[in-house]
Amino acid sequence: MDLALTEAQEMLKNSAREFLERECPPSLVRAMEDDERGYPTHLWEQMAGLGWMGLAFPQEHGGEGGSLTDLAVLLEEMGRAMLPGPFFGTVVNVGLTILDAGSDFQIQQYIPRLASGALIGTAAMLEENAQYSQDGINMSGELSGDSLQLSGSKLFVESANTADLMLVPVRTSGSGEHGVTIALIPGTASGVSMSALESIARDRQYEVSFNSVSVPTEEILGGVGEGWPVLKRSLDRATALHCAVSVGGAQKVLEMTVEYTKQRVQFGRPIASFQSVQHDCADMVNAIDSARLATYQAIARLEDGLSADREIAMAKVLANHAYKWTTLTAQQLHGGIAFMEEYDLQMWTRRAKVAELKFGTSGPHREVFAQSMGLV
């Protein structure tokens, strides 16, 4: 399996790297930690100028028709620079997920909308208990008539504040993979409401409450009670494609440290030139090709339409290693100024936590990694 990346794929990781650098300075991120909305409307706009919310879709519906890899590679520049705002949930955990399940009214309704930038998605999957899986889903939905009613809650919804459209599993019927349905919710619809939540990355985090939410049945993916096989799917693409985002910021968080370490003079020289030091260095690339390449493994078979559960599992356990193992050693390298919240590198640490929750923490995975090696 050749991973390595094409010529175009090099442009466009250049290009990212070149417009992030310029349009989304740390000093832009550190604003937007305290903005109301999250992140500023003219990069949004300008990042749809370049065709990046259209780059996965087909030419037929507004998009660019790249690949999951070539989004991958966007991804991974836009976690570089802790990029704010709603382009993950807009694209990979909507767009892409009507696109998989949806009816063509649905795709022919949305996908252009969500390619183009104009229309914002975002999608409000877990409950109190905070599985990402079947079991997680106990939100009622009651079918009544031509409408599905929706009552209960929804907890770190990312964007809700600024969503347009929502993508929410509710269980209709059964347990387990049985019952699960998928509703497609204007943000605005009556009866949503929603309250802030703090996180350790100052993202915006919402409580979404749905009282007697109706939604037409028109509006529902994939069918009534046939929802898991599809967020399944929603989730093996949306975690595989969140470890690109862990694998740049980790990238970003070496190169900050190497760069310091040959600035930073102790005992009359750098200590870039301490053994130890060096040493930290190297593990750390390890850890982040290690990640990187079994992300990109993970994604090729998933655009190949192969089983990748190991390969998912394996490379969200190697990015959440990669991602926290980084910021940490980085951390200790840098000394005390690396805590001081004036320093950048502080940002890219809380975040390196953040992306360690999403999606499944390490054990989850692990276990699914063990279970396909018949270990256990």
Second form
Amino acid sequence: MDLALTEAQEMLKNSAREFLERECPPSLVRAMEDDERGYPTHLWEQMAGLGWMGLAFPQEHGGEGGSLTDLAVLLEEMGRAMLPGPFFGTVVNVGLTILDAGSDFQIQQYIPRLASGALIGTAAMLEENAQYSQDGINMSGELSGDSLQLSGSKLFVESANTADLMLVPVRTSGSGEHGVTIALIPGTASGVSMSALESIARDRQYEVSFNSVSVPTEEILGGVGEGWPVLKRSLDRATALHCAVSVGGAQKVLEMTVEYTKQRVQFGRPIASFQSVQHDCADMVNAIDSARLATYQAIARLEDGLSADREIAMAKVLANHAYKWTTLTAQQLHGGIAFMEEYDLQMWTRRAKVAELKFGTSGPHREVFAQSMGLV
Amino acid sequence: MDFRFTAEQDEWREEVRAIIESLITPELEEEMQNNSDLGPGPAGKAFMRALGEKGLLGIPWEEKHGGLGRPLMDQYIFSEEIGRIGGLYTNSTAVNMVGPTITRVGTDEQQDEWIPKMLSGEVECALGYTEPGAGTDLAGLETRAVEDGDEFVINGQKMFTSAAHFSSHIWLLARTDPDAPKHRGLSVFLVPMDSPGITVRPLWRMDDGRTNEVFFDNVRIPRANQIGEPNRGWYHVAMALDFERVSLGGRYAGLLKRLNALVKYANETTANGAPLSQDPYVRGQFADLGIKLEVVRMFSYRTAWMIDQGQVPNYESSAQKIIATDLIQEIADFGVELLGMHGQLTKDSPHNRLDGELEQAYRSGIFLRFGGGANEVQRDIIARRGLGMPR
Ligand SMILES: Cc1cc2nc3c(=O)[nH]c(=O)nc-3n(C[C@H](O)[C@H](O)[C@H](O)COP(=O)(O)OP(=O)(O)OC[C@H]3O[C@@H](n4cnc5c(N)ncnc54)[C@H](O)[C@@H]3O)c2cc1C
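I have the form predicted alone already, so could you send the form predicted in complex with the partner chain?
The complete assembly is shown below, putting the previous chain first.
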């Protein structure tokens, strides 16, 4: 057992925090909420220069050879800073999935460019039913000769406006786990169109429509009709790693709250000296620590190739609670000032709710955990 | 990071499991059926002595004190294995709290005198802290110990003194300097329970167990029985309480056993034409409790791991105490609810479910949330020590 970050991970954490505090302050995040692109390209280039997009890819494919835990450490800092833009989609949803299941051709074609930040990726998985399961994939794909024709639409596609490469699971036959096929499609493919979705987080999400988009079969990931296991592994990784984003956000909100309550004086004393305020903060500590331990445990298991369904489900339930509840309690302890739009806290609060919805709310994850307990 | 046990730790677990199982006699099993909260009977005491002979009462103690000198994590693994059996009396105050404190603050003579007797099970201690007027605010206690030549003379009353009716000694916190600030005038003593002037009266707990009130009327003890620095008793006791909190870790296994029994019950019991386990409310409750239990386990490992790394847990042992003790009650609460009308039936009722264990747990689960340092105070510690929030 070893519950500490390595020295290198500590360094990564500290340097990432320093960089993001400087280059991605809340004022930038705020500005990006109204920006058409959604993130500054110079920031993306700087991150590429630091090797962040390549962190978790093998050196032979142009990456840094880091582990999933390394990536989680970085994501925690990104969550803390509410980093806008396509990092998660590029690296986790697309990059790691291609690395996991791609053909040699696909890996050589895409990984080095994803790892260098030259290529931006996003996953277009969810549809109108918004289900993170095999049954949620209904958009049709038809094989004819050596190409696949896609028609239909996908929802909640993050950063589709800037994506060079989209990972799109469709149904080519059957139902349930069988017959899901994953296509890799250039963002500029003909027949692709999109319209923006307005969301509580004011981030860039889109409905993407596919009108007889044609994809050559060598761009199919994981085999025709064999896409579900690939997608399941991809979702598992993404779910666990996204918990790190939530933990980072929650931790920052806790620190802001402690700071604020120490300064805010009412009844002649700092409100931080009231026991009920302290107890709220103590409960935040426990919620965040629980989520963090569970998250790193889940990621460590994925890294070691062990079964992790139970651990991921637990991490997601705990992270959902930690982030959302920390922000709502923080709002309460700040009172009126933080209810004002110009106060930064509300940006975390809105994102925490989205983090809860993404990759499954606590209900379905509780169900996974309940099954792992042996409930029939 | 690595959340798994090493091969050596797995081996250790196998080893202690085998030892524990080999020591369970039919007499002990019978005794366990009949409420261990009243204290160990002859078989329980023999079990403790046998553990002591195997060195298992002093797993993390230094070898020079007769311990095994093993990491605290190994102690945890042992606690889990004890908890897995359930009902075994091993919460020896002497071994878990008093002994570790003496090894740190006692003189060489005191260590030589007391430690071997504690490890062999010969000396067992009751904790004499609480008084009628001093509970959470323990430092306000009034029992006096006054020097008189080579002796101390003790007068006063202790309250809720568990185990006083079967212990050889009481680990007593008493006021030695009434003029000093309240935290600075206290000292600790090991007082033989058979000293003239001690009266023990039973107090019956709402969960059928026994605790006591203990009266001291001019009780004389040798000066050598004052442990550690005079008037530093408060700090010695705080140290002992930290050990107590850490030892809560072993609750995981017992709670897991209870939860698994409830899962089995839910799978096998039909309500409104379907197994209880298929009720979405039931599944959600189970998942939440199961997840919290895993958190208890991770928090326990965190404290043990920190100590083994040579770190001093800051707020982490308080966090563990809150999470574990809240959960004990929550599981009992849900358990009784799951059993429905039958959940109210006691272990003596032929119609009970799961041996009436949940009904009893519901009553006993109340205690640990305020005992051993009220959870409110643990939250204070997290906020003040952990987060630096002001008084
Ligand atoms: C079964 C049992 C066994 C026990 N065994 C022992 C033993 O062996 N030896 C021993 O010395 N003692 C023992 N105790 C005593 C136990 O430690 C005390 O009950 C405990 O310290 C609380 O003290 P109190 O009961 O006087 O409650 P009080 O101190 O009166 O507190 C009551 C409640 O007030 C609230 N409260 C108190 N202080 C604060 C605060 N600062 N902030 C917020 N809320 C607060 C909490 O909710 C607390 O639960 C035992 C008690 C029981 C019930």
